[in-house]
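Just the one chain here, laid out as C-alpha cells, in the form predicted alone.
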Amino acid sequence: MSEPVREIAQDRRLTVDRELKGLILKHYMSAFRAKSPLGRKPVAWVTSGAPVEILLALGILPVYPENYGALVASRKAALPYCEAAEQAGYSLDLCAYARTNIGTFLLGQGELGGRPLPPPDLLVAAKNICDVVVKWWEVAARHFGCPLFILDTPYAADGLNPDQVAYVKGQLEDLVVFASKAARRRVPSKEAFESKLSEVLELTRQTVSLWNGIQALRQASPTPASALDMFTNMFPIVTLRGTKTCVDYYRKVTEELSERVKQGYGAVPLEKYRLIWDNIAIWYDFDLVRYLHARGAAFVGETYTDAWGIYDFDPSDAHDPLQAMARQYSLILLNIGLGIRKERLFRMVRSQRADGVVFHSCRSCKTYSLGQYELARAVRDELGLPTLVIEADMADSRAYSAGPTATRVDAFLEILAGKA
C-alpha cells in the first residue's frame, strides 16, 4: 500500500505535531525523574478510564501503559515484547497492549531508551473500559509489590441511575484514602481536596472543550485533520488531561485548523468521500489510511478519539466534584448499552456528513468489537451508507494482512465511487 501515498503523507500533516513530539518525551522523562532520588514524586500506573484528576489533586503523577503500548507499536516494536510475555505463559488471545506491558517488565527492556516504563509506586485499574485490565493490573501489583485499586463502574446499558452514581462516588472517596496513603502523605481535609480537585476538573473542562472544537472543526470540506492528525493528537487528552499543558497545546491546534479552514486547506488532496473509524487505530500500519487518502476518502471523525470529548464536567456540579467525577466515568464508550453507541456513532456520521464507516475488528480489544457487526448493519440498513470491517489488531501485526485487506479497501472504494 505505500508506493502511492509517499508524495501526500508527509506535507499535510499539522505542523503543531512537531511540539507534540516534546510533550510526549517530557511526560515519560518527567516520570523517570519522578523515580530518581531527587525526584520523590509518587507515580501511579493507570488505565485509560481511570479518575485521573483525584491522582494529579494529590501531587501524583498518573502513566498509562496502554498509551505506551499504542506508542511501542506504532514504532512496529511490539512483536518480541508480546512473545516474551507469552513464552512466559500469557495467552495469545490476551490483550496486545497487556502483552507488551507484561513483556516490557519481565524483560527489563522497551522504548523509552530501551527501558521500559519507570516501576509504579501505586496501580490504579478501572472496569469501565474491560475486565482484562483487572488481571493485568494485579500481575503488575504482584510483579512491583506495590497496592492496587481496583474502581468498579456498573455496566450502564441505558444510562445511569442516582444509585450507581453514589455508588461509584463512595468509592472515588475510597481512592482518596488510598493514593494518599499509598503515597504515604496524609489524607487531605476534605475542603483542601476538592478545592485543588475543582482546579484539575476545570483545565479537563477546558482540554475537553477545545477538543470537542476541535472535532467541530472537522466538519469542514475539506476536513482540515484526517485520522492521521487525530490519532496523534490524542495523546495529551489522554496522558495530560488536568494539565495546564495540554489546554495550551490544544489552544495551538485549534488555532492551525481554524487556519486551515479559513483557507480551505484539507488535510486530504481532492477530498471525495468522508469517513468515519471506529475503534481503535491499527498502530503500526497508518499506510492504510495513508492508502485512502491517495484516494481521495478522508476520515472526518473516530469513535475512539470522539470517546474522549466525554470528560466535559458540568459547572453545576463544581459543589460535588466527585459526584460529577462518578457521572463521567460511568459514561466511558465501553461502559455503555449498544444502542447508546448507535447513537453516537450516527450522530457523528450526520454531523460530519460521512459517506461510509470503516469497523477496525480489533482482536485485542473484544469490549469494542463486540456488537460492531450490529452496528454494521444498522448503518447500512438505517442510514443507507456503505461499510468496511477490517479485522486486525492495534499491537500485534501478526492478526492482521495487509494485502487481503487491501482487496477489500479498493471493493469498499468502488461502492463509495457508485454511490457518488
The other form holds:
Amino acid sequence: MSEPVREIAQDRRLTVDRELKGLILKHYMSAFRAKSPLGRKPVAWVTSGAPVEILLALGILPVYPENYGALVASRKAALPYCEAAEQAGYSLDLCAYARTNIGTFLLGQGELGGRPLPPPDLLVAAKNICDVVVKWWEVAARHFGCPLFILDTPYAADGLNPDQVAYVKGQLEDLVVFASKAARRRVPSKEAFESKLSEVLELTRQTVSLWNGIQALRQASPTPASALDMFTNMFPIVTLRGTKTCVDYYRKVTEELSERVKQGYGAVPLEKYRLIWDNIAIWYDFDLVRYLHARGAAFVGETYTDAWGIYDFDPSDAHDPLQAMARQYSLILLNIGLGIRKERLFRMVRSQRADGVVFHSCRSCKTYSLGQYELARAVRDELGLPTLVIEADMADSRAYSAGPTATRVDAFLEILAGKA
Amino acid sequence: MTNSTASGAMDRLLAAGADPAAHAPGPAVGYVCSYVPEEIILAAGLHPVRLGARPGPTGPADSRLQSFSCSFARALLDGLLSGRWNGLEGFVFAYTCDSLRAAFESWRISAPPGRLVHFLNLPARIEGPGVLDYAASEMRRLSEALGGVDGAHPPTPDDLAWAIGLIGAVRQNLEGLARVRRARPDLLPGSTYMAMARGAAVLDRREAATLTAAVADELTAAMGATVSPSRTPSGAPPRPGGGRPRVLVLGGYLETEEPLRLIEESGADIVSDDLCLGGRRLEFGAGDDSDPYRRLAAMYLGRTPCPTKHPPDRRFEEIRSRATTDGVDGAIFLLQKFCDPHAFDYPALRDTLAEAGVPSLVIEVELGAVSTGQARTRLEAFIETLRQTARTSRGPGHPRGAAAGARGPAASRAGRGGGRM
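Could you please show the structure of the form predicted in complex with the partner chain, as a counterpart to the form predicted alone just displayed?
Following is the full complex, with the preceding chain placed first.
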C-alpha cells in the first residue's frame, strides 16, 4: 500500500481505552494460561457468531480467530501470514482473516509475543456469518485433529419459521453434549446447565443493553464517539460477552460518553457531517477515518458495531433459553435477508440522523459486501442521501489503494457540502 | 467421437445443453443448484430447467454484484437481468454459498412480476440431529410454493413417486454413459458426456430419459463392435508409449465444456469427474421413507456431497476412492474464480489425492473460460509428465494399469433395463 500524505485529525481518545488494552492482553494471556500445564481449562476456537454463552456456562474459554485476525491487521502485520497460507495452496481470493489464521498456525508464529493463537481443544463455528467459516474451521480441524461442531443456521431471508427454530435449537442441545465431551467434562443435568446458562445470558443481556445505550448516546450532536472509538471498544462485546468484566467495562464507557454528551464534547472537533459506516473496519488504515474526521465528518453509527446489539434475548423465551438463543443467533446481521438488512440500515440512518453512508466493499467478506450495491442504491433513491463505496479489504492491504480512496472521499465530501 | 455423431439422440441432447433457453419446454421453472430436487418441480406439472450462465463479459450484473463475487453467480444473474430466462414461470435458488445467496437477493427484487422466486433453504449439514426433518420441511415448502405457479398443481404422492422414478431413470442412463466414458473415452470423450448431461438437465425429462437411453445403447453396442486386438480385453485403451493419460476433473458448475475440451486437446482423456453437472449428480441416498418429502430429503442428503456441505469426510473419501477405482493417472482441479468452498477444499484434496498416488494440477476458471494460452501450456506440461510417469512406472500388472479393466463388465451394463423410460 502506498502511504499518501493525508491531513488527519488527532484522536480524542476515551480515557477508558487505557483499560481496554489491559482487557485484551488479559484475555489472550488467559488463553495461553489455560493451555499451560497448570491451566487445564479447555479452549474453544469460535466464530464471531458462535453461541458462546453455552461454552461459558460449561467453563470453556472461547477465543476468536477473527478477532486475532483484526489484531494482526491493525498492526499491519497480516501479509506474511496470508502469504504463508497462499504458499500452502489457499487462494489469495479467500478471506484474509482465514488466511492470516491459517498462516499463523502453519508457521507456528504470530503476533502475540511472536506466538499464534493457543491451539484449540475444540472448534465451534456458526454458519450465521458466512459459509467461509465452515470451510475455514474444517481446515483447522484437519490441522489440529480436534473435534469440530458446525452450528447450521438457515438463512433468515424473510425471518424464521418454526421448523428452522426447532432445527437450530436441536443443534444447540447437541452442542452442550458435544462441548462437554470434547472438553472431557461430564455432561451436566438439564436443570443445572440451564440455571448456569441463564446467569450467563443475563450478563449478555446487560452487556447488550449497555451497548445499545452507547449507540443511542451517539445520536447527540456532536457525537461523543466515532467509528474508531467503536471499532476498538467492540472488543469486549465480541470476546467477553457473557462475563461480568464486560458489563463493568461498558458501564464505564457509558459514563464517559454521557459526560461528553453533557459537555457537548464531540469525538470530532468540528462536526459538520454525520455518517454511517457499513462493513468491517479497514484495520490497517484507521487514518482513512481520521482523514474524514479532519474534514468534519464523524461516524455516528456502524452496521458492524451495531450487529452485536442483537443479543437481547427475547423475554418471551425466558423459560427456554436454548430456544431464545436459537432465534437470536439465526437473526444476526449477516444471516438476514437483504430486505430486513435494509430496514435495519434505514432505522439507523434515521435514529442517528445521518447525512450519508460509507460502504466498505470488503473483498474478503462476501456475505457482508455482496448486496451493498443494492443497499447503496436504496439509500440514494429512497432516502435521498449520498453514498460512498470504498473498495478495500479488512486485513489484506494489497487489495487497497489509499491515494485514490482519499480522492473519492473528497468528492463525496463535496456532495455532502453541497447538500448541507 | 466416432460413429456416435450420427446419433440424432446425442445431437438433440447436445443442442439443448448448448442453448438451454431455446430448448426449455413450457411451463418451466429454472433452478440453480444441483441440490434442488427436480422431482418436486416435475411432480407439480412443471419442467425443471437447470439455469446456466453464458461465458464472456457481464453487463447489468456488474452494478449489482462486486467483481469479487463468484464469477458463476455474477454471470447467472447477468443472464437473468438480461431477460434471457423471462419465459420461465419461476426460479428456485438453494443455499449454496454466499455469492448465490446474493444473486437470489438481487433477482428477487428484479424478477418480472408474478414469477415465483423461491429460496430452498436446505441445511448445510448432511448429518446430525434434526437434519432430515428440517430438509424434509424445506422440500415440502418448495412443493407448496410450486403448487401455486400458473399451470402447476399441488403434487400428490403419486405424482412424486412418478417423478422420482423418471429422474432416477435419467440418472441411471447418465451413469451408464459415465461407464462408457470411463472404459472408452475415445468413444465418449468427457467433454461430450458433460454436454449431454447439461442437455438432459434442460429437456423434457421424458424425452431426456429416452434420449440418454438411446445414446447409451448405441455407444455400448459400438464399444462391443470396436473391441479389437488394439484394445485390452477389458475394453480399456491400451497404454503402450503413446497412450493418453486418464484424468479426474474436479470443480463446481462449469458454464461450458470449453475447459474440458482444452484438457482433451492437451492430450488427456477425462474418465472421471467430481463436477456439479457430472459425477456429483449420479449417486443418491437410499430414501425409502414412505413420506415422499422425507424420502427426497434422505436421497439428497445421501448424495455425493458438494463442498458447501458439512461434514466433508464422505466427499473426500468418495473422491479418493473414485480416483483409485477409475484408474486415473492424474487429477485436474478447475477452480472457479472466487469460489470459496472449492478453494478451501483444494489444498487438502490435492494432498489426499497425492497420498493415493494421484498427482494434480489446478487451473483457474473465470466466467466459463480459462486463460487459454497459459492454461494450455501448463496442461500440456502436466499431461506430458503423467504420460512419462505412466510409461515408466506401469506395466500391465500394475493395479492402476488394470483398473480400467475392472470397469469392463460395468460398461456392459450401460443403459440396462432400470434406466430406460
